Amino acid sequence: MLEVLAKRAGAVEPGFGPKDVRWAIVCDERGTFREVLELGDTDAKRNCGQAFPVCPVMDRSVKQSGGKSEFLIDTAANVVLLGVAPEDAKGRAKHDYFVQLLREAGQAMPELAGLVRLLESQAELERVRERFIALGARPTESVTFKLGNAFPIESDRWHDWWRGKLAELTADRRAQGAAAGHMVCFATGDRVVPLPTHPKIKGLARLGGQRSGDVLVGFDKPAFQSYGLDQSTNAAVSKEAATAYSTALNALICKSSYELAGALVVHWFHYRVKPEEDLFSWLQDPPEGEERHARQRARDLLDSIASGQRADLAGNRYYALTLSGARGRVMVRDWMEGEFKELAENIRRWFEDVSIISCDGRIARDPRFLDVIGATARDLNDVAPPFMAKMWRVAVRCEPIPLAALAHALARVKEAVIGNKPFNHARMGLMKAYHIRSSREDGGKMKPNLNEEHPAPAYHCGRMMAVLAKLQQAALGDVGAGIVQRYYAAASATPALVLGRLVRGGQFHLNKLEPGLAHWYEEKLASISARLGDGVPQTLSLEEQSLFALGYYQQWVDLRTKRSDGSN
């Protein structure tokens, strides 16, 4: 994983890296304040700001020494003391250090002297802060400068000065690393001087991480260290590789990630693909169309790869990370990689497996991944991140669905049926997919719609329950709490104790119907009884209860859409 991330970043020089900046303090060429400008896509719901490819990056070990700040780009709190109380000595020390760096860099860029005068003037600082507050800026958002029509950060005249300054600041740490000797790098396999502390990964603050960032590799406590090795020498990575992987991962989190129930999913491809061919996005928002739903589009991609029309996709690979934060550390919940073709096949099978008939008798719309996950809980926020990560892997890698997912979905189905609530298609589709994937060789027996030839007695017990409920409704109309509300739970667990009694009660309902319709129901019940073979099962396991639920649902839809109802 580290190797792939480091290669994705390409050649990245330590001390330099891309950054996204949300705000710019606009001044004239002499440093007189004019305006505060919001950068990036100001209409976007999540504006990451404007991207600058080459920015100074302060070594983490220097910032940990206290009272230090970045150069040219930092938070509004450090740049203009936004949200910093007068008695906050640490906050003011960082601001003073930011101004000091600008003063020193004035050797290379004389125009920075005007910015120093601006930041040292309390009256001007107050004007800038008032403008930030009026625009709704937060103290933690990044800020840079614009002098006239140019951004100083885009000039290369500060690069050499910054290299020298960074070497001066990190001299002690480099000497310490050299004393530790050379070790094999975990990311490249080369013999390198290991970096003691790694750059931070940002963007996980809402997922258990810290606003200041979290480390992917860190050994800050003696309990984490072994063999007398100090800090990150326990997992040696060179400074160049650490800079590269952190740069790549921060960029991916900012531009190619999405939250899934307490975890962050990051994905990318070895070769860039068109947005409409990003298969991971299909799981989030399946493409729709009268004829080209997600399954068909995945099949089209597979056909084009097999025929050689899309040789670019045939040689492509995908990578996916599932992350969350944990008290200053990045928790890697899952890592997947594979061929694009394999991913397309797995995505097709996912949508194929969860497809099921809807209440109106047509195949339901391809469900979003979060709809399927949300179908296992009362609220999506109740889903545990490990369970979400497991289900994401199930969808991407075409793995069997865990029994826990079936148990959660079945509980919600019982609650809905007894409470006379609408069926959730994603929930029923998940239960169907469980049975298809638990025995792939018998997968053809579980279909999106009613299968009267299904071999499982539990499935036909559910069908019988649906027919008896329909019979009661035909004979008595709406009776409030019918046999479904009163007996579904017992019938799905111990059908032999309940269904026989319900069938005998059904004889009274048959006497209330017209002879033709009564005969149709008699034959329907007889055909289902014939499928039960040796008799109604005494008890049903968890998996059999889900088959009972699927049989009930598919028979209920079949009767509701009157495709086999004799009254039609």
Contents of the next structure:
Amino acid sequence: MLEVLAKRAGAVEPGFGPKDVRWAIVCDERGTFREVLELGDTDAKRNCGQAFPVCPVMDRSVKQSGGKSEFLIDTAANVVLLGVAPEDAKGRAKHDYFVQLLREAGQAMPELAGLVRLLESQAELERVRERFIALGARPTESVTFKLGNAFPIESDRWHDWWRGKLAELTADRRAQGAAAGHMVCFATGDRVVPLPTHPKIKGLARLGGQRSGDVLVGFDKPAFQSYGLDQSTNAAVSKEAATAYSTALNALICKSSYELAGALVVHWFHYRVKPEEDLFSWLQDPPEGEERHARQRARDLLDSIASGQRADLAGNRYYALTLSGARGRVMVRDWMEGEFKELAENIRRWFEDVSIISCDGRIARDPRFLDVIGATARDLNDVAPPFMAKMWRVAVRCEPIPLAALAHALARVKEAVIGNKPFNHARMGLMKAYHIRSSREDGGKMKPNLNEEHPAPAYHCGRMMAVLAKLQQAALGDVGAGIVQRYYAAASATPALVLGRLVRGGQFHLNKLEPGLAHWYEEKLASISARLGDGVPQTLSLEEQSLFALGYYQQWVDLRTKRSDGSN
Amino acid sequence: MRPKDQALDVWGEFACFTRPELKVERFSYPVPTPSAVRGIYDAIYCKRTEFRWQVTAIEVLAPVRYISLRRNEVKDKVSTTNVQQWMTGRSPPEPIWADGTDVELGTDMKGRTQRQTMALCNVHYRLHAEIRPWPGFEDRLQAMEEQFRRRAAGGKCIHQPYFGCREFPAYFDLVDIDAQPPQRQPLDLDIGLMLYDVFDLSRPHGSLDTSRREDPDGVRSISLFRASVRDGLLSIPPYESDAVIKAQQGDTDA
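Switch from the form predicted on its own to the form predicted together with the partner chain and print that structure.
Complete assembly follows, chain above in first position.
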């Protein structure tokens, strides 16, 4: 996993990396303060600032040694002492170090001398702070400088100076590492001096992580350190590889991730694909337009791969990582990789398996992944992250659907049927997909619409319940609590006890109908009874109860749409 | 005389072959590491001064399925110094604090913490390994193999074998030499760099204690290899081969 991420980053130099900056202190070429400028999309609800691809990144171990700050980009607290109390010696030391770095970098960029003068002038600093406060800036937000019309950070003249400075700062620690010996890098397989603490991964603050970032590889507690190894030497990774994997992961989280019920899903392809061919995004938001669009498009892609038209996709691979935060650590919930072709086939099967007839008699639109997950709970926020991660794997890897998902969906279906609430297509589709995936042989009998040839008695018990409910409605009209509200729960668990009684009661309803309609209902009930074979089952298991629910639903839609078509 | 293949069928409810880089919030490799398999064989029959086990292949007989577990774990380790002092009567025993807040214990490094484990569930493998006698014990190979087979057939073990973590027991059954090949899972995986072993397997060990930094077999012995499962079979290269990436080269005299 680290190896794939490190390769994804390509050539990344330690000490350099991308950063987002929220504010810029605008000065003229001589360093006279002009204005404070908000960068990025200022109209956005959550402005992340402007992205600068090549910024100086201070070695974490150096920064932790105390009194250190970054070069050219740092927090408003460190740059202009925003929110730092006069007696806060640590805060002032960091500010002084920031100024010192600018002064030293003046050898390479003489124009930085003006910034040093600005930051050393208490009166000017006060003016800058007042402006920050007026604009509502926070001490933790990032700040850089703009000299005239140019950002010094975008120049490459500081790069060589920064390389030398970084080497000087890390020289002692490298010597300590070399003394500890070389180990095999888990990301590259090379013999390296392992990095003791790894760079942080950002973007998991809302998922249990910290705003300042979380580490993917970190061993701070003694119980997690083995064989006399300290910190991250427990899984040796070189500084270069650690920089590469963290840069790649941070970029992916920033640009190619989405949140799913308490976890963050990150995915990428070995060779970049067009946005409209990103199969993972189809799960999030199936392509709109024609009916069964996602399935059809997946099939088209598979056909073009098989015919050789899309040889580029045939050799492509996908990678998917599910993450969440755990108070300073990144928690990996899942890791998947495979061929693009296999992914296309799995996505096609997912949409095909969850497809089901809608209440209007047509095949329902392909449901979003979150709709399917939300169908198992009262609220999407109630879904546990491990369950979400498992279902994500089910969709991507075409695995069987867990019984827990069926149990949750069934409970919601019962509640909806008894409460006379509308059916949720994603929920019914999930139950159908469970049966298709649990047994391809029997599951093949499960169709999106009514299947009168289905072998399971439980399915026909559900159908009978729907016909009896319709018969009662035809005979008596709206009676408030009908047989569905009163008997559905009992009939779906113990059909032999309930259905016989309901069929006997149905005879009275038949007498109230016109002869032709009564005859039609009699024939319908007789055909279903014939399918029940040896008799109505005494009790139904959880899986059989879901078949009962599917039989009820599909028969209910069938009766409803045939009537509206005028065929009844 | 060439060593014979010693095959074992092993199965269990859970397994966690932890990726070293994800060892705190544990995440399992999809298949056992050679070191975990060596541990299973060592649990049944082990004489470290006379021979070592060379794992040759792992066959995956059950689908790879992950399960998410959360457990309370202690943060601290037992201090060997304290235990030695207690053994000699110089100080009272000092327990590991298994509970308590940071305020009560005065530090964040003691007490308990909740950690995730992405483990495997319902695993079943057929393992293959050979006995490699150390120099001077080659003539005892047949006797060693017979002893192993007698012990494994009788269900004897030095301690209960386990799948990566001691809390995940492994049940085992000796495979007959004439047994039919098992039905493997149709599994193809490129796992990438995978842990081979944490110890230097090129020389006999009286002790596997690598905690001492001055021990040349210590921290620099962790080895990796490129793992690739084809049709449910993970072939393991011999430790001395170049396919095993070792921190120190040239110590392969086994």
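The structure displayed is predicted, hence computed values, not measured ones. Positions refer to the first chain, counted from 1. Basically, rigid core = biggest C-alpha set you can superpose within 1.5 Å across the two forms.
Relative to the superposed rigid core, does Lys90 relocate between these two forms - that is, does its Cα move 2 Å or more? Where the cores coincide, Lys90 still shows a C-alpha shift between these two forms that is 2 Å or more.
Would you say Ala549 moves between these two forms, meaning its CA shifts by 2 Å or more once the core is fitted? No.
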